Structure formats: structure tokens, C-alpha cells
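In the block that follows, a single chain appears as C-alpha cells, in the form predicted on its own.
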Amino acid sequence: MKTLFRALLLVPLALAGMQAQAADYTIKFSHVVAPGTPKGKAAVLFADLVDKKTNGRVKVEVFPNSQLYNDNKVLEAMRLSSSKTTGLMAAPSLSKFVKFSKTLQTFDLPYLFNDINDVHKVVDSPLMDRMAAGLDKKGLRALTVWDNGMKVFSIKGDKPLMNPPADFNGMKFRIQSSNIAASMIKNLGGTPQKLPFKEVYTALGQGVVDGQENAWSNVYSKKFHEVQDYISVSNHSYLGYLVVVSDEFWGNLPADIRKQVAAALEEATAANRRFAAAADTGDRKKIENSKYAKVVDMTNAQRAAWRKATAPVWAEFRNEIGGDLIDDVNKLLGR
């Protein structure tokens, strides 16, 4: 999303004189995960950087663990916000934007990315701006993308998820509010169940669902592994977050402050990638050492079977996302 950053940073300073000046601005940063996750750490760092870069003119208040809003409610609150001095900011998962942008569903496609480097190639390209285009008309301003990591599957049962559809038959899986994720589960042989993130641990513990998909940091920080038996290292899709702010608030910030906040966000984004990379190995190791769920790596043949099983999802959503966009992403990734 480098091109979008450049656009933010190059707002003419001359506009500052046309906008109302204020001694203090507040940004309420709402997110649904724990403070120790890559997103949680990046949000705290962002708040600190904003305070320093604006000399205290902007205060960022961070609300983790759905303390202020869940991801769905924060987007609606953001769209309705009209304050010029207090703005809402959030980093919902990319899957949450389906009703605002069909193109952002690209990130949910199973096995689109081989690894996190593939993700960064797309996020740092003009294709990201193309996918986020139009959100401002919905009252949202897209700023950047933050990593969590590649997703793995967990299950409570007598064997790990390895061979679809046999291992998925009769099993219910928690997913985000993503139609692509729902189709993927069905093609693997299971039954999808959309649930808010804060309800997942209880749903797993009570058997409302049998399993779930997530990045390592979320599995560890929310203790999902303590109520699951196996984790299959499928790396089947990417879990990332689109950092957005209320468009009206952002547009009314003085240009110099907007530039400073954007610079703080760029630094926080770079740090987020480091945090996510560390969690990808560190949190996996912690889960393995905990002796709760057993972590099972997949062979290339097994992963190929998952790719084959989920291939129909691409055809199902190609027109909805945009075939040209999917083709351009594949071209960028050298396919």
C-alpha cells in the first residue's frame, strides 16, 4: 500500500489554513484482539508515535479485546461519526469489509498466497489501492494493512485435519463473516459457522463448533489450543487487517497533523510486520510447549489435496471479485 501512503503524505500543506485548527484531537482505536498480539502491539506503538510526532496535539486511546466495539459495530459507528475532533480508527480483518468492497475478498481466496512475502508484494503494490477504492464513499478511509499471519486449522477430535473431505465430514467450523471462507469449508467437507471473535473460545469449549481457522497469535493469545486437540499447519489463507479511520474526521484534520499521523502509521506498520513474523514462530512454539493441542505439519501432497478441494471457490467468486483483478494479482505473484 505504498502508493496510498504517498498520497496521504503529499496532501498540500496549503490546505491547512482552510481547515479549522484545534488544540487537541482524539483518536479512539478499537480492536478485538489481545494487547500482546501483533495488532495489539502495533496499536500501542502507533499511539506512542502519534503523541511524539504531533507534540501531544493528537491523543490515541487504544481499546483492545472488543472493549469499545466489535469489528462490525465499529465500522458502522465510523460511518456515522461526524465529529471533527474525535475520530474512530480500527483494524478489522479484511474479511469484515465484504459488504463495502467485493474486491477485498481477494484476500480470502484459499491458497492465493504461498507465504507472507506474497502478501506483502500485493499490499505494497498499486493493486492494494485498487482493492480499497471506493471505501471513502462509504465513510471509511483506508490507510494501511497490518499482518497477523497465515492461517492454520484446529480441531477437537480423535485425529487432525489432513484428508478432505473425510476429516471434515460432520464437523462444524467457526469462520469470520466471509462468504468465501464459508464456501471453502463446504468444499473441504465441513459445516461453516459465522461467529464473532470474542465468542470463539466459549464456542470451542462448549462444542458449539468443533474447530476454527486462525493465525498463531490469535490461537495462543485466546487459548484456543487449550480446548482443541490438533492444529494442522495448512497455511491456507492470510489473516490481515485493514486499518481504517472515519473519513470525515480524517479529511478535517489539519494537513500538517494528518501528515504526522500518517508517518506514525507507516512506522507502526513496519513494526507490525516484525511483530507478526516473531509471533508466527514464537507463538507456535509456545503452543507446542504447552502440551495441549498437538501441532501437525502437512506434506506437500496433503496440501495439494487441499488446494484441489478448494479450487471451486475461485471459480465461484471470480466474477464477484473481478476476474481481471485476480489475474493481475496472479501475474504480480509470477503465476
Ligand code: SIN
Given for the second form:
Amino acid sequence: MKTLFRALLLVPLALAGMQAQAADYTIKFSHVVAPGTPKGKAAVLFADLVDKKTNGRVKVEVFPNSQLYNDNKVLEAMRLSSSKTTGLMAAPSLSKFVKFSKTLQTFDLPYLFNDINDVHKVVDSPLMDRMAAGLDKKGLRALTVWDNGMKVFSIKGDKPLMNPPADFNGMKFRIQSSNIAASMIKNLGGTPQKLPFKEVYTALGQGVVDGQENAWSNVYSKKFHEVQDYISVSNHSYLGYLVVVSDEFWGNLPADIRKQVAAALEEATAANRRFAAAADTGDRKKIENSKYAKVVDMTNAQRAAWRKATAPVWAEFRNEIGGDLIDDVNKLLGR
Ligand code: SIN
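Condition change, the form predicted on its own to the form predicted in complex with the ligand:
Full complex below, order starting with the chain above.
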């Protein structure tokens, strides 16, 4: 994604110092999480920066909490939209691109990343452009990646999830629309159920599912911990977002405007990483200090057992994702 920003920055700055005026373009930014999360905050900051950098010529309206669309619907709406003056932008999780990209599934491979630093090595490398390649042919322009954080597992029951498959047997887990997540849950011994994000709290509360996997800020802001008994700090995969816009809208923007919007996005991306790092420790603490789900750390041996149980997922998806790509990501991560 860095490549994209670099290309845009070649266009000369034309808007600085212009008088404020009525918006010529509107970007509707739709997302599904709470405004106080790393994505929610970055979206609002992006809107503010765009307003300043374009002197009001572009207005970004942010719709949090699935108010406008859920993640799957927003991608369809984006692909169908043809307005040159009103564009749809969104930041669905990387897992939700499964219908449009096989290569982006790399991000879902369990235990690919040891931590967020590993994630940034990949996202900031040319491999990211390789993984997002081809989305433009589906009507989606990939702009940047935003963090949430590493995922943890929550469960309602009399003990935390620690030993696969025994602790997962007979348990149903909500997952995103990711085939890799589905396979991962099966390999751990549980049953996966794909559900939209906005249905998760109710599904957990009513026992439609027993548990779920998510980043700390989503667990806290959507109160999942209030209807769960334990959270295992599994850090088994990454929850991050691909910020996308309708390819047609983006291509039709005047080059100077596009450059200003891209510059705003670059600043918002840097801020998003800070918001995510703060949420990772802050929201975990808030959950630990609450009277609800108990947070349970895992030992290296326990984590190794999860890694071993989920290893077959890599073999299952190797051809679909592309063995060369997986090998190159591993090489970049020093494996
Ligand atoms: C999100 O963080 O945008 C939603 C993730 C999920 O569906 O669990």
C-alpha cells in the first residue's frame, strides 16, 4: 500500500491556501464497529483531515455500527455504485474479502504472525500489493491497511479454552465470513458459525453460539465480555482492515483531490496504529478490571498445542492462496 501513496505524492499540491467552499465530492465511510475503536477513531480523523486538506471540497460522512451497511453488503454496494461525486468507502476486515481475493486469505492463517510487528513488516512491504492485486478488476480500489489487533478467544462455560480438541468439543463459535477461520475452528475441535458482526452480542447472549474470536477493542466496545465467562489470550491471528473505495469513483476524482485524500489517509493510517496499540492494552485492562469474563493468559506449551492443532489449515489452503506467496511471507518474517 505504501506504493500507492508514493505514486499519488508525485502529483503537485494544488489545494493549499484555497478558500473554503461547498463540497464537490462526498465520501460515505461505512463501518461496523463502535466509534471509540481504532477503526472508528481513524475514520473520524480521516474525515477531519480530508476536510482540512481539500478546504471543504470533499466531505467525508462516517457511519459506524453497521448503520449504513454490514461489511458484506457494503462491498457489493461499492462495486455497483457509479456516481462520480458520491463515493462509498469502507474498511472491512481482511477476512471479509474472501469472495474477491484468494491471496488476502493469507492474513487469516493461524499463527502466521507472532505479533503486530510481524504484521507491519508484511503490510509495509511490496507483498501487500501482491496480496491486494486484482481487486480493481472487481471494482474495488485498495488504499491502505488499518489495524485492530491480535485476536483472542472468548467462551461461555465453566472453564477457559486451553486444550484442543477437548475444550472445543461440542462448542459453537461465531466467525467472520472466512473459510480459513472455519477450518481453524474445526481443527481445534469446535463448530464454526459465520455471522455478521452486528449479530454477535445477541448470538452470544442467547446461546446461539458459545464463543467467538476477536480483538480486545471489539470485545470491550460491544460488551461481548459481559456475556462470556473466559477469554483466552491466544493471539492466534490478526484482525486488520483493508480500506477500500469504489475503483470508478476513485479513478474519476481529479488528481489533485485524489492526492489530498490519499495524504489524509496516510496520516489517519499512522494514527490508527497508535489507536490500536493503545486499545490493545487499554481495553484488555478495562475487561480485566470489570466483573465479567476472566482473562486467562496462555503458556508457551498451550500456545504450541493450538499451533499444532491448526497446522493442517496451512496445507489445506496453500494452493488456493499460492504457495509462492506464503513462502515469501514466511521468508520476510525470517522463517
Ligand atoms: C470489525 O472489526 O470490523 C468486525 C470484525 C468482526 O466481524 O468480528
